[in-house]
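Here we start with a single chain on its own, the form predicted alone, put down as structure tokens.
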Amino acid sequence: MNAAHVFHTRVYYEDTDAAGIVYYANYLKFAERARTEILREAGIVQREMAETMGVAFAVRSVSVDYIRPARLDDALIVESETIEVGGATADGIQTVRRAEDRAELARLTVRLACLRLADGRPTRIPEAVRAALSRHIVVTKP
């Protein structure tokens, strides 16, 4: 059975608003970093993917449910689960949790599109990238 990818990070001062609570848009940054690490751990560097394969990912859609606030200095875990890897798209769920008590803070549903850099058109996800994402298929599509 495949497992969710786990990425650890921490809330820094720059991530927070005046009240010391994580600014809502920064959850998107935490999720992006986690997706980058999924590829990196499989030996795929996004810069090299662009240069050698001529492709890159763009977020086609994202939905975020904010459940509880993260605060300054919290240690966080981002769990990334792949739902499905299609021809040119990949769907996933990313859950941001506080590491200390595993409390769910935010849940993101993300659809990525693979684009050809030459013209910005959708293109098939390269096989090596497809394999990296498929390692974390743990959720069945509804």
Contents of the next structure:
4 protein chains.
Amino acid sequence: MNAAHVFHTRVYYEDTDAAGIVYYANYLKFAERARTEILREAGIVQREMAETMGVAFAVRSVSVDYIRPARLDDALIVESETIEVGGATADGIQTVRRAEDRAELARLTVRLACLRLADGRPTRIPEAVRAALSRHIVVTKP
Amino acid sequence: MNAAHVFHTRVYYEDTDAAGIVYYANYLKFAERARTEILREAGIVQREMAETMGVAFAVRSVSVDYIRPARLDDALIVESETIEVGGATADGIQTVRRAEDRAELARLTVRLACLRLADGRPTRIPEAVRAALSRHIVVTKP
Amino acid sequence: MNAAHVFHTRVYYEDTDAAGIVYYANYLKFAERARTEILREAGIVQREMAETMGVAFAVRSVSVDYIRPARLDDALIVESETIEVGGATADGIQTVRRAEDRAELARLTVRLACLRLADGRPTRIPEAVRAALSRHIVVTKP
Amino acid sequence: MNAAHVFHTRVYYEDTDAAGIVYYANYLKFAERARTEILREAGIVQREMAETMGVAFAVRSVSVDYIRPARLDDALIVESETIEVGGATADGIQTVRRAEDRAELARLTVRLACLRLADGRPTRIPEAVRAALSRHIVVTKP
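Let's see the other form, the form predicted in complex with a further copy of the same chain, since the form predicted alone is already up.
Below is the whole assembly, all chains and molecules, this chain first.
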């Protein structure tokens, strides 16, 4: 059965800013760590993916809604759901929650593109990667 | 006459990643630097704004389209246009361009909220700040 | 029995630069994460330390020797040893190793100062914090 | 006549942390920006240096003394002096000052090594680069 991917991370000083909260760009780091772990759990290491398959993912677009701020020392959960895996693109939603009470802190909508490293052109997502991403399609589109 | 705000910055090693291009979260840093300079050019320093007016801006949402990658040593231009200044929120568009050929690299749509620091609640944007942002409304909505 | 503190972390895209390796400033982030976890494992949360005891640590000096580069996807170990806990300062050594083969990647010598937040002046390290740090004094000075 | 190299930069939210000051690792970013500009002012662009000469600089060691904290909105000056240019290494001192009153905030001692990208081995610093660095040797060793 498919399920959202769950990734745990933590807020350190490096993530915060003078407003006392996590700097807005850093939620994109948390989300990217989670996407990396989705692949790793399926046996796909991005450095090897680049070297052996000659492909890499690039983020085409990201939208972030900031709901509540994360603070120093907060334990965080990043929940990732794949929405759709197309030929050369994949769409997903990632929700950053405070672990303590599961409060929603930020919600990201991400579109990834698979690129051929030789020329930077879009290319079909390799089957193993496609399977890894599809494992986290939670709701089948009707 | 109103005009887009223009901010110049540069890509250093710190901004790039192992894919050889600027890491996707870092465009949000470039955009934030530009927003800070919009205020500074109007005589508004954010640290003082917090201390004397008791308010600060928080990003409510940001959407980024990544068009072409920026690379090490690229000179960048961030063009910022205010779309609308509401009571407690302001909407803008920021375009990151390569200075050399003005190629569009990333386009951000940003919504800011003005918050009272005492309780984190939305509050009316101070007049001086409102004027600074309104200076960069390029197209009047019909 | 005292032992070096061991902290596990991982290299993500955010940590690397266009040279394909971890950017040199980011080893300081790894080291700071480890120092935070030393305190946390002793029940000391820095945000609470600031709020209830009115003190915080500042880094007075750090020296880093870069031995071998860490790369994307590397699992890392940060080993931390306390050298000496003085009145208001603490000295330690932190070694960043590649988990796979325990190869030494970077070695940091760090001096921390305990500061009173009210005025930024040095102040005596609280006893609970002193105990937490002393737990990782490996070699007693002769 | 030789002189220290002077580089201007600014503290933005991205550079600060929840303690309200610049995060300690970020002084290394400021220093690296300054080193990049030393080369650029001598007509040496690091991306081209890698592509045409097949060499790059790596930091071998860095020591930082943190004297006073930099804060949000501070204008900073990075003064860089070359101490010695050896065969494959170069040593320098970089001082980060607050522009307003020239107060010393941090002092870095840096050793760079020139590496052949093909195999990562130390290699002789190219003459053009050697000249650029030597321009900032302020005091001749007796």
